[in-house]
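Encoded as structure tokens, the following chain is the form predicted on its own, with no partner shown.
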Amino acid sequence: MKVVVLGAGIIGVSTAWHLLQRGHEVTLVDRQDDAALETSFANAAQISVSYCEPWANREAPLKALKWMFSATSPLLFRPQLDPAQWRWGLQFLGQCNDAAFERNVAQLVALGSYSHAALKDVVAQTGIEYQRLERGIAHYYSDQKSFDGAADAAAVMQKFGVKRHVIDRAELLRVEPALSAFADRIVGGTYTPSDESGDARVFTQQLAALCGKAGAQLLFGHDIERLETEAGEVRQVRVRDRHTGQASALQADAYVVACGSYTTPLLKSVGVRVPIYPGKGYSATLPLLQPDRAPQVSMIDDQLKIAMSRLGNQLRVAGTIELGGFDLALDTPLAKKRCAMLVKRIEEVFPGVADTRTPEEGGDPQFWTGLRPATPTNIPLIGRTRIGKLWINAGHGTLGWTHGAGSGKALAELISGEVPAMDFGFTGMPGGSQRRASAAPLASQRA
């Protein structure tokens, strides 16, 4: 089959790779001049199967309301005159109960486990190097009340086969001695040795290059202008070279939309509505001043809900969700406060380890922001749409790197007429690909 994949982040590139492995002819399109230059560029770097938890839980509404008045809150809802935002918000509230939380966790963990195995297979097959550290993920708590709830959260994950263990402060320091300077503020933590970390951009760009060597046509620097349909199916997709201005039409047997948050407007143009809304996240990448004192274990800071991962001689800190549309500004007062919060926390937890100076002070922090494409359930939409030949692979929220390899493999299997070996409900597939009902019951595909 000829397949056009729209979007070259971790999801689109993984989809292209697995389609090529099954003998399909693939064209990969992205508006940027290389793969992984948007949402996959500078994320938290964690492969966090053991922390595949949805944002929606019974405590989320009250926390979100309280956090609305803090510029540095983990989740910031910025009301817009946008019906899509309010629809998404109401659907999100509908998921804020224990039954929905556990149901959604089951789906996220199933995809996470499948994806982690798929990633390991790709790495073994290709030898891609991407600052990978297989040291697990540690989640530390500085508040006793929050830590008291860690056992319940771990028990939910253990129910679905995840080995997430509650540990005391002494054990946490044995797992990661680099936390010693912050030890007096830590009350305990959890640890999952099976998780890992690595640079998603480096991995994705190398895999895209291998796709090109395997015969894929790489159309980078091409804007996706529109999908054109006829008789209920996609007839072609119009693209335009950003550098030459030359327009062209791509025709194929299948079209995959993997455009992250921009999936929503593209699909809406052909009458397919999906509840994917952008969640703006931030990261800072800092040079290490004392590599021997830097962490080797990727970590989650419970108080600020941020992640920290070592990438060679740099330290990446990332987090926060800002629901305010397609804003990518880094120079606004709000954005500057959120970036400064990330750097300040690094200095508090690992004093003197990384260069946390501002540019004015002679430092060189690499700040970044990206739009995480989130569904209200946090379960991504993987499968076919109601439009003939049109498929979707989007809505991965903060778990794009964790779920990327498996999402690409699963969709390639579906397009090839296979049934992925996991208990997951695929969008638009009869019986949820013969396993479960829809993975995203909130995904409306009505005109």
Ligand SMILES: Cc1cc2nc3c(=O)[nH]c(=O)nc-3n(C[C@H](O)[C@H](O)[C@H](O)COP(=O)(O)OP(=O)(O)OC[C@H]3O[C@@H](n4cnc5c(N)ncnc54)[C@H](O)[C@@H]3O)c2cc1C
The other form holds:
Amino acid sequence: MKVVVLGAGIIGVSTAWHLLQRGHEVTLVDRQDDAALETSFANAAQISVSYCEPWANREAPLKALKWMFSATSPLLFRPQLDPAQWRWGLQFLGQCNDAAFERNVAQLVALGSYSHAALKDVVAQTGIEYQRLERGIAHYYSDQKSFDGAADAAAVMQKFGVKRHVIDRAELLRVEPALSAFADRIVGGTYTPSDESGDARVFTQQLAALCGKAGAQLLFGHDIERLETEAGEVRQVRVRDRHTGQASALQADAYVVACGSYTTPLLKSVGVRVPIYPGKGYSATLPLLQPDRAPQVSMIDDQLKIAMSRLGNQLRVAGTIELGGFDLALDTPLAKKRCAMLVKRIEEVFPGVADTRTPEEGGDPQFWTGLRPATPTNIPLIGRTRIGKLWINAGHGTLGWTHGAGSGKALAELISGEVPAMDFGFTGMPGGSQRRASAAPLASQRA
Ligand SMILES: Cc1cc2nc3c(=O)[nH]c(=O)nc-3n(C[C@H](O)[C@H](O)[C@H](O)COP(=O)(O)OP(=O)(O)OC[C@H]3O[C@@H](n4cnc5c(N)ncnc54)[C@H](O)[C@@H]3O)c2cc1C
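Starting from the form predicted on its own, produce the coordinates for the form predicted in complex with the named molecule.
Below: every chain and molecule of the assembly, starting with the one above.
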């Protein structure tokens, strides 16, 4: 089969790879000059199968309301004159109850486990190196009340087979001695030994290069202008070379839209509405000054809801979510405050370990922002759309790196007529597992 994959982030590249493995002829298109130059570029690097709770829970609406007035809050709703944002917000509110939370967790864990196995297979098969650390993820708390709730959260996850251990401060310091300078602020934590970390950009770019070697046509530097349909199916996709301005049309037996947050406008143009809205986040990547004192275990800071991962001789810190449209600015007062907050926390938790000086002070922090393709459930849309030959693999929100390998494999299997071995509600697919899909993405997939 001839398949055109639109978008070369972790999701599109992984889809392309698994399609090639099944003998398909693949064209991979992206507007950037390489893979992973948008949201998959500098994320928090966590393969976080065991910390996959959706944002929507019973307490989220009240917290979001409180956080609306703080520039450094973990989640910031910035109201826009955009019906899509309000629709998304209402669907999100509809997920803020215990039943929806548990239903969503079940699917996220299923996809996470499937994906972790798929990632290990790809690494074993290709030998890709990407600063991988198989040291688990530790979540530390500096507030007793929040730590008291950690056991309940761990119990919910354990119900779904996730091994999340609640540990005291002494145990946490044994797991990650680099936390010692911050120890008197820590009240305890949780630890998931099977999780890992690694550089999503490096992995994705190397996998894209291997796709090229395996025969895929890599059309980088090409804008996807529009999908053209005829008699209820895609007839062709129009692309334009950004460097030469030359337009061309691609025809195939199947088209996969894996354009992250930009999936929404592209599909809307052919009458398919999907509840994917951009959730802006930031990261800072800092050179290490004292590698021996730097953490090896990836971290979650409960108070600020940020994540930290060691990537070779660098430390990455990332987090915060702003729901305010397709805004990628790094130079606004709000963006600067959020970036400064990330770096400040690194200095507090690991004093002297990384170079946290500002550029004005002679430092070289690499700031970045990306738009998480967020659904109200946190569950991605993987499967068919109602337009013939048109498939979707998008909406991975906070977990696209974690779920990338498995999402790519699953969609390649579906396109090949296989049934992925996981209990997950694939969009638009007939059969039992569809019932398990959360109502929002399926119901709203109508024009
Ligand atoms: C701050 C932050 C921290 C994160 N931390 C983690 C983490 O620790 N673990 C984890 O699992 N996930 C994490 N994520 C989430 C993860 O990075 C995303 O879910 C993932 O990168 C999404 O991948 P994607 O392939 O869907 O989108 P993208 O990487 O954005 O890929 C989409 C591609 O489509 C292309 N495209 C879009 N529109 C067009 C067009 N019209 N023409 C041509 N090309 C187009 C873009 O150029 C892009 O390359 C984090 C995200 C952020 C922002």
